[in-house]
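A single chain comes next, written as structure tokens; it is the form predicted on its own.
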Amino acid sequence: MLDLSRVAGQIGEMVGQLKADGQERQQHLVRALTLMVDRSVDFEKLKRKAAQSKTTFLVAGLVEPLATHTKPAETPTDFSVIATDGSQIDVDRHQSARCYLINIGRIRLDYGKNPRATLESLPRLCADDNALVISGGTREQVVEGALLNIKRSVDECQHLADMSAELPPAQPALAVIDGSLILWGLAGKEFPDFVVEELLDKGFIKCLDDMLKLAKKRPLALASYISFPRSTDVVNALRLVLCPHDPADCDKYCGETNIGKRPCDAVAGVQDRDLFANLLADSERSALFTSQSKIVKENYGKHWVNFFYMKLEDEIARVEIPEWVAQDTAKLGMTHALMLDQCRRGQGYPAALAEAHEQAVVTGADRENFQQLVEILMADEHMTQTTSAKSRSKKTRWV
């Protein structure tokens, strides 16, 4: 149990951090502010210089001039948006049966003259072998911790690809998933490379080509919806503007110059949200820009990630779409006001994702239900349970 009388002062100390550094953060916003309606900034010498630098933070590709600012298209009159969110209970390696459970929440929501709302959640148990692990040649790698959640994206993917096949063909169509579309759980992890392949190259992305060719045949565009997003790639682009060396080498010519001493710092500790909350009018997308992410670069071909931000009522939100959507202007503005609406439905949060998430929310609960259920259906069936002394110290309070 944790002690607040403990940590109160520490909780203090942090508050009056915070408060110091937020009037240092205010003047690094009113500097970014400046540079990006700054009309003697050269877009194209930034654009190229962005993709030239090797910098030691993640900047965003320019595609449109960083000032953009669009407003929304017509909402379509009948048109549906289909989203899926997931949860799951981990393997517990304190029990005896070994084994997982995603739960996929599934949403379709049909606006116009025949409203309908359909919505289902779909838990899965994978206890057999080759669901607990993925194999290559000769080596396994367990399922379980990050590798589920991986998993578990993928399978959310999956059902929204399942679920567009189904929509009608000539109707306007929105499929959303909750945060980025960027399976960063992978990106940076000393994951094997068959983990890799089978996970992204043949789950999620397979999962967008599918989703790429319906696309070509009907009125649909897919979306990742990203809350209160903490990105700082414009933010960093503008660190360039400020950067004397073109293009920029940060080792080279700042490796041993300390953080805060840097021209580009400037504008440092600001976020790209702060930049659009101020740049916006309501409802309005920011310009279009890409993702220069690693795993982006090497894995995601035609499904390249872009991303626009979008002003809302209470914030700013962080829209995530593959290059095919950005591509199409219709699908581009269908994606922005649809979007939108679903916000404006969702007091504030896309309605689809909302209901979607209550579908797939799995609780402390249910997992002790789903414990006690895998116990009982055992002992029916006489099976031995070998439990931890640590499962069963928690059952039985003895101080």
Contents of the next structure:
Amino acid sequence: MLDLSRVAGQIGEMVGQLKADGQERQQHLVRALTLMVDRSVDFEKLKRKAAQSKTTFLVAGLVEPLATHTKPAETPTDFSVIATDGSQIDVDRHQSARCYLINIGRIRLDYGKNPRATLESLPRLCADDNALVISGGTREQVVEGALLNIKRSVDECQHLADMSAELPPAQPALAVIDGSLILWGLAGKEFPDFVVEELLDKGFIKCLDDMLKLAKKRPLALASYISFPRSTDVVNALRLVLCPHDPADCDKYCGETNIGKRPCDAVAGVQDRDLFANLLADSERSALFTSQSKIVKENYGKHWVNFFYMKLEDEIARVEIPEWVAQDTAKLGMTHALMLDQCRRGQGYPAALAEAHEQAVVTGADRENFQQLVEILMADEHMTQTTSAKSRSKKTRWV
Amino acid sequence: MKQPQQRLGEVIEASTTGFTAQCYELYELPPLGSLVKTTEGEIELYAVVYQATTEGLEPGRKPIARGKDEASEEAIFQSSPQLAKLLRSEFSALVVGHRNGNKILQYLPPRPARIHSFVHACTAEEIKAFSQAFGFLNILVNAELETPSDELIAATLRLMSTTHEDSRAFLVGAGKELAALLGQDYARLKAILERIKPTDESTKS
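The structure above corresponds to the form predicted on its own; please give the structure of the form predicted together with its partner chain next.
Below is the whole assembly, all chains and molecules, this chain first.
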């Protein structure tokens, strides 16, 4: 039981701290905005510096000048938007049956002369050894928790690739993924190489390859949508403007300096979305940037992740696209226009993603029903069930 | 003049006295008081539609107004084609009798309809055959429903009367039956009779 009365005081302290931080951050934001539009900053030089520096923070690769802001292209009259989202029931180690379930919501919306919608929920139960572990030689990694999350992302992308293939060839179409194109889950943890190979190279990247193949023959673009992004890649590029060393080397020059005292800390605490909320007019997109994260550099190849920020009525969204969309002016323009259009139709959030989420969602009640169904079917076959004492104790609560 | 059977929907809830069916197409609802049928094994159940609803598919997702900037109601569905898939139309029907072999019986069948049984609209011949007797009126008079039963009885009789060559005679017969059933409740009887009063048009046909 959570004692709320004890938490209340701590929440008060937190709010006070946030308010104090807010004033400092406001000063940093003004500084950052000045740098964004500062014409004396040599863009080509900064681009080079960004590419050569060794930083402890993630710096966005620069493609277009920082202060670039672009109006949306015209929305085509007939087009399709497809989207997928997923959720899962993780392996429950307190239950006797080892299995997990991935539920993928798939949406296709056709707009224009023949409006049409397909809404699907496709659950898949995985209980065989091939699905429960990823094996490489003599070693194996159990698929559950964080790894299951990544596997689900791969499945979402696979379904999107399948749906892309079924689109009418001449119809402009945007395929939308929820969240990031970068599989951050794989980047953060130290997974063995065979896991990365299985999920990324043979999984996610393979699906992107399939879509690229299709996109060469038809007006298809791929993008992922991040609502309320917390990234600071672009602000970190401004840190390089402030850094007196060229190329910058954080460990070498500032290794001994405390955080908050470094020259670049004049823009600390600012997030990319704060910048673009002030810089962009309604519906405009920011300059293009590239992700310099290690996982993208090492694994994404021709799908190198580019991104831009986009201003909506109530928020700044981050849209990530593979290199082949970023470099195709028509597809880039279409992605911007259709994302905006989706947000307008979806009351601020892409309509197709919202519906995909609704199809994918697995509620607490669903989880219970699922476990019960497993138990009933096992009992039918007279299979002994060994649930853990902990699990039973949670179900039967006594005083 | 055998009419093809029109499939209206599928039973999603059933009890001894009635059932609820979901329509296959949005808004394709049978009219209030119309006679529909479904099957339970060999037995055909007859029921009168007393309630219809159209609402969001999931209880947690309420439809919201979307048309402020749209030119027409149609445009709302055009700019959000998924809407039609997120709404559903349902109707509830009160069981008023059943058919076992060739016998039409105007009392409750032994078992309720089964979930996922198809619900069909009754053809004119079937309605005519069913309404040869007025035993079903007793069920309607005594039913406790969301819809006022006076309204339901009147709507049912008006629709049934159109299948009889002499619809006036049918309505007069029904009125007599109601008078016997509602002898104690003159106000209610009057309310129903006013709603089924044969019009000029119905006397012509």
